[in-house]
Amino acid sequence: MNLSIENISAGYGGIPVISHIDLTVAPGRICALMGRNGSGKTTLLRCINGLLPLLEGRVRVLGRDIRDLGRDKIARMISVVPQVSFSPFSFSCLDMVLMAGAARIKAWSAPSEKEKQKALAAMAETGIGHMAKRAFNNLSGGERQLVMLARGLFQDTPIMLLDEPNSHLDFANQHKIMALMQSLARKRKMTVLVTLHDPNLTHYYCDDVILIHEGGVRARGETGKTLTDEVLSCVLGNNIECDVTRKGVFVVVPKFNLVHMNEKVNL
């Protein structure tokens, strides 16, 4: 397994906000990590990624526990797709995605033309290979994003973390984007762990998905076995229900009770 988790807990000031999570993900394969807001699903990342201590429990990557790795050794074997960036200085799109290949280059050392070809490959992968001399601080929520995958596959790991890729997507793009990610997974056979709100998009693009409850898992497995309304309605918070539609279409619909609703907050 490239990734495995072993019980490990984890939170701040001695908190715990993740409790005793085991889970593993296999190469070539996507896998979700969902759950409301604050559930733990960002904390979970950070551990992966070594930038979180531990309270308990042990992070393997590549069989190795991540407490014995040092940071240049961590970013050549796991990248990150963060939710929001931005740059304090006015950087180009192209060395916003060169910055991703400092663990390969000597220090005081420029980047090759091998590297810079390698870097407008990984743009034009997602589509923004015509944005190479823009300002990064000048580029939308939803173009900085694309930058951002561009700079973690040009990073070109293992395994990739994703942080809720889609914040700041259209339509098209989130699709794009995990289409992407899931072809990505099966030809480099890397292992990919995104967290998504979205349970449609889990069900089209993942292959497997972990439900975070209460800082603990509620739910895991193949993603068609696992999505159910019981365990999404616990998870996600409202009356969930799945369904398939006249065309044989698989949709995940919230119910809400309006009339309860309007009553409430006196609409």
Contents of the next structure:
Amino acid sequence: MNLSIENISAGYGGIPVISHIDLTVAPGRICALMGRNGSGKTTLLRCINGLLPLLEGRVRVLGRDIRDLGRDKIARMISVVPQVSFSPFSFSCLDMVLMAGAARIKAWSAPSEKEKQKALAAMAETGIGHMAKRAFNNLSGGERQLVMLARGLFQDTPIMLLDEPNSHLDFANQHKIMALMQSLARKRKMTVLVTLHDPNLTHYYCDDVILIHEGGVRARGETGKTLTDEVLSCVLGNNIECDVTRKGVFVVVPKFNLVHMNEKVNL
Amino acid sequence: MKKTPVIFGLFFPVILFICLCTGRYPITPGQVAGLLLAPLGVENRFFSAPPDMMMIFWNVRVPRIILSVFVGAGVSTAGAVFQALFRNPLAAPDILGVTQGSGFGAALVILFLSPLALVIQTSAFAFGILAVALAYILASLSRDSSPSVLVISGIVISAIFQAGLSFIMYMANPYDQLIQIIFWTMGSFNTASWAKVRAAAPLLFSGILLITAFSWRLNLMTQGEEDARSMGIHVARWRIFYVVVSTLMVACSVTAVGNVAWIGLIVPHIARYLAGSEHRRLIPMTAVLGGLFLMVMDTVARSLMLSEIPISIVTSIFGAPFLGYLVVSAGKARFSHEPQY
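Structure of the form predicted in complex with its partner chain (previous: the form predicted on its own):
Now the complete complex, all chains and molecules, led by this one.
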């Protein structure tokens, strides 16, 4: 296993937000991390990346305890695609992507021409090869997210963590990014762990799913078998349910409320 | 971008020469050329300099210009570093209190000990470093390790030292001590000498070299703390490195010439227009531009009026409107210009 989490608890100021979580994530698969706001998804990601000290338990990356590893070692095993934001200074997209090569080069050097070619290749892979010289802050939210994804790919790690990569994206772009992640995970044999809010995206694109509820794992396993009415209403809220479209596609929709719908029609 | 260093390569010597020719003691360009060539063993049949001209040129004007170039370059570089570290284009190199600390240290000695230059300088340097150290210790007591806590600590420490400085100025004898303190707080290259160049230039030069060598990592420091850490940077350690080097440079400058306002804030902005935000290109541009800018400002300060004008007044009067002009003329492009390659 690329990534194994053994009975970890962690939180802020000594108060655990997540407790006794056990997980393993296999290579070449996308695993979705779902749960409501404040359930501890982001906290879990921070623990895996070694940013938050654990109260108990252990995180192993490629068989090694994350606590024994320096930041540069961790950065060569785990890349993080953060939620998009602005940069305080105007960098070009290529400069933004190149930053992820920091762990590979000497502290007093800058990225070589070879690194630049590699960064451009990563940008081409996410479909933004033509944006290399454009100013990052001038791009739309979706384009900036693609730059962040290219940066994660350029970091070239066996494990990639994505924190709500869809939060600022339009409908089409959400699917574009997830489809891209799916093919990249297969092609590069990466372990991908992604926090998602939309159960439909999880179902279409992710191989496995972990549902976090109140700081613990409520359910996990292969997506098709795990996303059931019972689990969904427990973890994400009791106002949604599973359905199948006329074409036979599995969807999660708001519970159909006849009274409410009629009111709307009458208006 | 490729043209810019070439333009500066030509620009710098020309402006340097103009500054060498300017001053209250009249020395013509021909005489300056003669003075510069004489030590190289070039015989000059047309001109032999009178001794007082030799003295003023070599012992007053040349060290003063060298010092202004180094101080300008050092303080501007420190400004660019602090803006990156605090992810804030409005951060100045004295945001952690080094200027106020140095001013207090100098004033303290002027009031109670002796007007000896060496003692004043030692105290200014020590108190400048002390102020930043205190700001750092104060910030480290907080559980929040973000740079904004450090900024607030800096404000607290600055305020305390500023109050101390004001109190000493209130107490000081207005006929000699106060004037000395005020000249210190407004800065002046009036006292530039080869001794000061020897004391300040090596430290400033090695500081600029160090920052230039480690400039690429500053790009990562401008990103969020967690982003930088997940890309493999030990942010806390590197922040200390950059703060220490920059603070030493600023303390060294303040010790030599007193407070020079605005340079550290404005020059990195001008450099960003010319070279873009990428620090590998920005830092050298900032250093060259800072040296050039302060050299010209000091030439104005020493030759515009009959008596010397404190340098901070000149840098503010010329620097602030220039920044305003840049903001207005560049409009939207200020925050979104296309980086050039």
